[in-house]
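In the block that follows, a single chain appears as C-alpha cells, in the form predicted alone.
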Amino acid sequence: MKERIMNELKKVKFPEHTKDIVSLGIVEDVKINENGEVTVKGSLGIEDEAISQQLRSSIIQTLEKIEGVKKVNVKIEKKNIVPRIKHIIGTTSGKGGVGKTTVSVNIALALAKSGQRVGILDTDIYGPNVPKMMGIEEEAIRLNQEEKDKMLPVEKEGIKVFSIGNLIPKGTALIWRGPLIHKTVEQFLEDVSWGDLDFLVVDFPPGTGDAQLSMAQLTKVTGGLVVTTPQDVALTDAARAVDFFKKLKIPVLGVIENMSYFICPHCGKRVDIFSHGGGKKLSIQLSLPFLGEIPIDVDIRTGSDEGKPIVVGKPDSLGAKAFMNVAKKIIEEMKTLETL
C-alpha cells in the first residue's frame, strides 16, 4: 500500500511547476494504520499558506481515490535549514552567456567590502565556475573538526565559498536528473558550516530549472537578482526569470545590466557594443528597481580568469565602482523589504 501511495504522490506537482512533491523532497514521511487512515508529513522552506493549502488539497484528492484509503491527513511544516543566515539572495538570468557568475562573485565581494558577513553558494551543478573566478580551484573541501557531519566552505577574500567544483575532479561532467540536484542543493545548505552570515549569494544556473526550484522549496530566499545584457534577445529571457521568481513568491530586488557599455582605453570613446539601456527599460516595464550598469571591462574578464575579481583586484576601477554601487543598492532594497 505504501508503495502505491508514494507512486500516486509522484503525480502531485508543485504549484505552477512540472516537478512533483516526492522528487522535490517535500514528502518526508507516509504512515498508514489498520483503519485505512493515511498521514502524509511534509515540509516547505517557504512560508506561504496558499501554496501549503493547495498542496494539502491536491494530496488529499489524489490519495482518496486509492481503494482502501478511508481518510487522509496532511501535515506540512515550515523548514528552515539555515537559521543563521539572515538573507539569501539568488542571482539568475534567463539564459547563459550574460556574465551572471561574474556578477554574483563581484557582488558578494562588494557586499563584504561594505561590512557584511557574506558567503557565496555555487548551485550551477553542470558548470561550476565560481572556484575559478575566486582562485580556489585547487582547494579541497574539508570536514569541520568540531562538527564531523558538516563540510567547511573555502574562505577567500573575506567571504565563504562552496561549490561542487571543489568536490569533483576538474573537467568532470555530471549527468544528473532533478532529484539528485535537489538533494545536492539541500546538502549544500544543511551540511555546510556557513556560520552566521548577513548575506548568502546563490549563483543559480542559467534558466529557470531544478536548482532554483529546490532552493525556493528548501528555505526562504529573501530576494532575487536578475542579470541581463542590453539586447532584446537577453531581455526576453530575463523577463522569464522575473516571472519565475514571482511564481515562487520570491521578491525581485532588481535588474542588473551587464556588459552595458565599453569605454575605449585609448581614446576614451564610449561604444554600446550590445546596445544600451535594455535592462533599465525592462525594470520600468516590470515595475522593478534598476540596480545599475556594469561596463564591458577587460579587467573584469582578466580578473575572473585569474581568480582575482575586479572588486578586490582593481578596486579603484570603473567596473569595481559599478559593483560597489550595486551592492549599496541591494543593501538599501533589503532595508526596504524589512520595513514592509
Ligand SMILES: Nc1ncnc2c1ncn2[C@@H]1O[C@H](COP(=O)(O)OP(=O)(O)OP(=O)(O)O)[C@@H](O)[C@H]1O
Contents of the next structure:
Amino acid sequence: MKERIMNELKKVKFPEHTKDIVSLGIVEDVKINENGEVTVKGSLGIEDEAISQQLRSSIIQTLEKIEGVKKVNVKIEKKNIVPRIKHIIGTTSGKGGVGKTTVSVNIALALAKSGQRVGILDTDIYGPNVPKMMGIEEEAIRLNQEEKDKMLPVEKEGIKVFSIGNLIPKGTALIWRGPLIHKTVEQFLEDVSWGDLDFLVVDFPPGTGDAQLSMAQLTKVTGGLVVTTPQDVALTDAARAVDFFKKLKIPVLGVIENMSYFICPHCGKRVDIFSHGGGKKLSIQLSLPFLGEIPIDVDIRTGSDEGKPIVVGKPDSLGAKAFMNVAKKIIEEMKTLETL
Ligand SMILES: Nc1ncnc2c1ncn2[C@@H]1O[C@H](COP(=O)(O)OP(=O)(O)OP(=O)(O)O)[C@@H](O)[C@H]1O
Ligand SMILES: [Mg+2]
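Compare with the form predicted alone: the form predicted in complex with the named molecule:
First the chain shown before, then all remaining chains and molecules of the complex.
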C-alpha cells in the first residue's frame, strides 16, 4: 500500500513545474493506519501559503482515488536547512556566457571587502567554473573532523568557496539528472561547514533548470541578480529568467548590465561595443532596481583566467569599482528588506 501511495505521489507536480514532489524531496514521510487513514508529511523551503495549499489539495485529490484510502491528512512544514546563513543570493541570466560566474565571484569578493562574511557556492554541476576563477583548481575538499564529518569549503581571499569542481577530477563530465542534482544541492547546503555567513552567493548553471528549483525548494533564497548584456536578444532572454525566478518565489533584487561599455586603454574614449543601456531599459520595463554597469575589460577576463578576480587583483580599476558599487547597493537593499 505504501509503495502504491509513493507511486501516486510521484505524479504530483510542483506547481507550474515538471518536477514531482517526491524527487524534489518535499515528501518526507507517509503513514497509513488500519482505518485507511493516510498521513503525508512534507517540508518546503519557502514560505508560501498558496503553494502549500495547492500541494495539499493535489496530494489529497490524488490519494483519495486509491482504493482503501478513507482519509488523507497532509502536513507541510517550512524548513530552513541553513539557519546560520543570513542571505542567499543567486545570479541568473537568460543566456549562457553573459558573465554570471564572473559577476558572482567578483560580487562575492566585493561583499567580503565591504565587511560581510561571505561564501560562494557553485551549483554548475556540468561545468563548474568557480574554482578556476578563484584560483583553487588544485585544492581538494577535506572533511571537517570537528563538525560531524561535514565538508570544509576552501578558503580564499577571505571567502569560503564550495564547488563540485574540487570534488571530481578535472575534465570529468557529469550527466546527472534532476533527482540526483536535488540531492547534491541539498548536500551543498547541509553537509558543508559554512559557519555563520552574511551572504552566500550562488552561481547557477545557465538556463532555467533543476539547480534553481532545488535551491528555491530547499531554502529561502533572499534574492536573484539578473545578469544581462546590452543587446536586445539577451534582454528578451533575461525577461524569461526573471519570470522563472518569480515562479519560484525568489524576489529579484535587480539587473546588472555586464560588458556594458569599453574604455579604450590608449585614448580613454568610451565605446559601446554591444550598444548600451539595455539593462536599464529592462529594469524599467520589469520595475526592478538597476544595480549597475560593469565595463568590458580585458583585466576582468585575465583576472578570471588567472584565478585573481579583478576586485582583488586590480582593486583600483574601473571594473573593480563597478563591482564594489553593485555590492554596496545589494547591502543597502538587504538593510531595507530587514527593516520592512
Ligand atoms: N565584463 C567583462 N569583461 C571582459 N570579459 C568578461 C566580462 N565578463 C565576463 N567576461 C568573460 O566572458 C567569458 C564568460 O564569462 P562567464 O564564464 O562568467 O559567463 P557565464 O554566464 O557564467 O557562462 P556560463 O553560462 O557558461 O556559465 C569569460 O571568459 C569571462 O572572463
Ligand atoms: Mg557560469
